[in-house]
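Shown next as structure tokens: one chain only, the form predicted alone.
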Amino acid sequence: MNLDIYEKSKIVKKKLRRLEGLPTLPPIVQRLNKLIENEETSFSQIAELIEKDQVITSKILRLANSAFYGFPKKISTVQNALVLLGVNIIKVLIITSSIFEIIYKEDVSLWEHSIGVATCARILAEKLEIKEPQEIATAGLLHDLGKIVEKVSFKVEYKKMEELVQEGKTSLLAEKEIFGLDHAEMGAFLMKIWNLPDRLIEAVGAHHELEKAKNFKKESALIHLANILIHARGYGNSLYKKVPSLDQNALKILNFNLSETKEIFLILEPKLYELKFFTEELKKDIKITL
């Protein structure tokens, strides 16, 4: 093992444990965890706790009603959101609600790419009949969490990494050279700290290297494919200057034929159009809070 790379990754992980440069978890999360652990807790009790925080409530309802979850009817209450999305996803949305705004403020193109992947992931999950497609959409939303962590918490190192990419090195190799780990590993590590579901953690951590997936191969392959399709569509942007390489194993794992891509894009396109309006609404909200 390259000791320099190993030492770099240790430093990065130590910093992530302290969440330097990132928002701390809302106090409501600890209370929510206690409620969830109690099997006798009802949705109404959980909703009542969440609704005490108006800011988090508005963020949850905004995200629950966005096109990447694709519900036909408007979700007007936290309890409805809990019933439709489940406790796990609501917990994720609470924990990461402030992260989404940071992503938007730091890099609008990366935000658009992330919500595009979330939407595409849900469509693929529904077509391939993978259980809980809304949870898959949430994994898509978080798949590049590590990139925003790099930008927010490692500003100097991030500039060095960008220079390597401009010199022709792939972004994954540049990340590993500078940070000791890539953005997928970084995002998954942070999600472990937040105690998010293993299904989401593995899908995010393995979406560039499918061989890392142990228990959730389909989910990881699906996020990998959704990421490729959104890059090919050109919705949003990330460090990649061209469409990343497609791992053919993803197609085998999912039993997906590339000839089916046209059908996916036909469903996806109007959703991406809707998301443009969602992005504009978010922009207005953020300007108000600044």
Contents of the next structure:
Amino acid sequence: MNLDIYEKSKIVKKKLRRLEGLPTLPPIVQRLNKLIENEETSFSQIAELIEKDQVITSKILRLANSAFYGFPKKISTVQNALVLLGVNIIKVLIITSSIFEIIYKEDVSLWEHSIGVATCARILAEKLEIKEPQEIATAGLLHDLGKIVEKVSFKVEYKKMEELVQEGKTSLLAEKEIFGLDHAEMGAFLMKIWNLPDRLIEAVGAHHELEKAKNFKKESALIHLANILIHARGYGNSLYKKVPSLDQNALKILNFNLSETKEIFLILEPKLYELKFFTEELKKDIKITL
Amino acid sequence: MQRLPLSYIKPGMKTYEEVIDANGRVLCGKGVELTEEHIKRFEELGVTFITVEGNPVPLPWEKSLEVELAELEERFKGITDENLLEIKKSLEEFLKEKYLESEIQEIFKKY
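Switching conditions: you have the form predicted alone, so give me the form predicted in complex with the partner chain.
Every chain and every other molecule in the complex is listed next, the one we just looked at coming first.
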């Protein structure tokens, strides 16, 4: 059976829509969405809902305090996190903590790659004075969400795709051939289902094809560049070891001069140490709960 | 250079950059040899990480400069794009400086 790409993408999307075989989101996300819909909901009401779940609360606080957000002050309550990071980021953190738990059991290097890109994106956003660097860090955290879904929910197809990559195909083409859509499109598609903000969806969806970005070109270019810099530094790993290709337009959109790269690596390096210790700690905790 | 959790910090280690508390106050300058008192104060003020000179603590994930550079070559194998090669060049410079700094610290320690 040889389905064309369009047919394949329809099947994959249908599966994603029904969330078949996907890591289930904690029910709290649904309740949170309902609560946020009501404009009169206050931060303290949201905090109250989240704090009922001790496990999620501690996970959120841990992620909020990690190096990819880079807050100097310790965030010690959910309300505090809501004020500093906003509802959307908290939602992403709840989603992230449940999805990534699976991934760092299976593939720590993809987890490391993701938090590396999040941190690098935040550093770049601060340097280039792009608003809400923490939200951009969150886009970095989720930029390879599609890869996680491929790996966890489409195991057989994922193997086939790996074979194509080993035969020399670029991973983006291999993904399109097998799934009908690549990991960037898949991640963005899921993020839409989860009602995440357009700024994040576009940055994730366009991080390999900048021309797809419409309203959030800077954000997309930033994730594109952060992904390349982390690949270049060799922190963590995604499917391929080779540095992905750089779209020149990203530099133009961001008005970024490559002579500034060394400075970025200098700021990044100490943060990578923090991330490494953070991941080691997570690994220890997972072993205990297993 | 190493950035270490406060629990790894021992007297005699030297700061590689300023130590800043949660409110942005500078607690200690660059190149300062840390004492028991410093460390106690950092603890009280909630400092979590310190960047120190050299490589005082062996960390399992740290690689030698040779390995770092060889892996860098591997990641850029076959790449001809000028922009990417410029990124590679700045990384090489950065890595060499990072490791040179550690070597100098080692030499200082011996004398």
